[in-house]
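The data below hold one chain only, encoded as structure tokens and taken in the form predicted alone.
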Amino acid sequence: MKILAIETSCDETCAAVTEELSILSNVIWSQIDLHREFGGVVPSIARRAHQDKIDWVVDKALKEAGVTLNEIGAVAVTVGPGLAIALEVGITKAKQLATQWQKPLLAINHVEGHIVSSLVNHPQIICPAMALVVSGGHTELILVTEIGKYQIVARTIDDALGEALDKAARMLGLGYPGGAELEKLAREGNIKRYKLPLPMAGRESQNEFSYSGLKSAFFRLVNSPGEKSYPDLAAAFQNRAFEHLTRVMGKTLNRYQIQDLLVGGGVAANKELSARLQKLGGDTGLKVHLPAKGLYGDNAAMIGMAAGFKAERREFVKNIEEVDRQPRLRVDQV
């Protein structure tokens, strides 16, 4: 079944056409330039930009896929989690199109999209598997009993990893988006020059990540007397953030008999992190599956792929008018 998918959960206006795990088009209009001067996403600006571009991305996705309306079997849309007023734009458009075209509607969890994003390159996995979703809003380790059935086994108790990287970048006066700028700077730095605490060292839990303490220690270091090397500061923060992630993951993964680790989310595009995850996989005997290029950050193709699995199970929305934004939706509520 060919599915038109729409994603507007934060600051990317996206539409795609997918067929099972095949991506026929994947259109992303980024709002980065609109939010850069504010150093972060401004919800009201995000909503207006989504409203301005939603028709354009949908038309472009259909055109690039080379499909007619008759060939579209269903419409899918992200309903949560995300910014409420941003989600609303995509949901309104999807409901309009589903009604106008007389097509069934599929309501999709944004995090589930990230979970399945790596299946384009690696469709054959053995369940139960594990999924790691690392982004600006999420740091979650999720047990995948099967696609569509999830259990969160570890999550952050404060900042998400992407959020912590962005905040560290802001302390160094770097541009937006901060995580990507911090990564570039860290490549030139020495991770050993500055000492930062390892989060939860000696009291690490099997089911909790935490970045607030590391962020506070970094703030004190950056603002302490004396000249500093910004590349070394960036390298030190990134090193500790990733070390904490993989240490907790290692403890947690030991509790499960799994063979596959699915990785999704914008932070997974960080080359240093992906290398560490691959090493973790080698140490634990896991096959680590990363998304294809263009599927790390928010995009509609991953929403379409998640929708494909739901369509196979005939999990269509029964009453389109009842579909609403769910900004705090958890993936284990799928």
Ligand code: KG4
The other form holds:
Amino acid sequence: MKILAIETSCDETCAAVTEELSILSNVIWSQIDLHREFGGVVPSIARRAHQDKIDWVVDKALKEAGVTLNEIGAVAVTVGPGLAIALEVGITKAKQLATQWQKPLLAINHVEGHIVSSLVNHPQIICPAMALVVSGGHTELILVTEIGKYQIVARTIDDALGEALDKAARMLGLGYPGGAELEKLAREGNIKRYKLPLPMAGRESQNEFSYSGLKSAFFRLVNSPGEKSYPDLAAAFQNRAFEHLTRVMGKTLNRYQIQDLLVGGGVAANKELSARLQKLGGDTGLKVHLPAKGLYGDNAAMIGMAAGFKAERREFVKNIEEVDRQPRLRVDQV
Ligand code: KG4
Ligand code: ZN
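Which structure goes with the form predicted together with this ligand, now that we have seen the form predicted alone?
Then the entire complex follows, led off by the chain already shown.
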């Protein structure tokens, strides 16, 4: 079934046409330039930009996929988690199209989209599998009992990994969002020059991620007296942030019989992180699956892919009127 998917949970206005795990189009209009001067996403600006661009991305997604309305079997939309007033724009549009075109509607969890985003390259996985979602808003390790059934087995107790990388980047005067720039700087740096604490050292089996202590230590280090090497600072922060992530993952993965690790979210685009995840996979006998290019950050193709599984299970919305934004929706409530 061909699905038109819409995603407006944060600062990207997105529409895509998918058919099961095939992506026929994937249109992303990024608002980053509008938010950059504020050093983060401003919800009211995000909503306005989504309103301005939503029709444009939907039209372009249909055109690029070369499909007519008749060929679309269902409309899918992200209902949460995300910014309430941003989610609302996509939901309103999806309801309007589903009603006007008389198509069924599928309500999708954004995090489930990130979980399935790596399946475009690797549709064959064995469940239970594990999923790692690392983005600006999420740092979660999720047990995938089957596609559509999830259990969060480790999550951050404070900042998300992407959020922490963005804040560290900001302390070094890099632009927003700074994760990718920090990665570039860190490539030239020496991880041994500066010592930073390893978060939750010795408590890795508590199944929790934590980045706020590391962030505070980094702030003190950056602002301590004396000349500093920015590449070495960036390398030190990134090293500890990823070391903590993979250590907790190692402990948690030990408790499950898992063969496949699905990785999603903007931070997964980091080459150093993916190398460390591949190493963890090698050490623990896991196959590590990364998203295809264009599917790391927020996009509607991943929403369409998650919707494809839901459509197979015939889990269409029963009453369109009742579909509402769910800013704090958890992935285990799918
Ligand atoms: O998935 P995403 O686009 O949006 C959310 O759902 O949050 O993730 C955005 C996050 C930002 O924190 C950004 O700095 C980070 O992903 N990011 C990276 C890289 N590219 C994007 N972090 C580290 N290295 C990168 N190459
Ligand atoms: Zn996301």
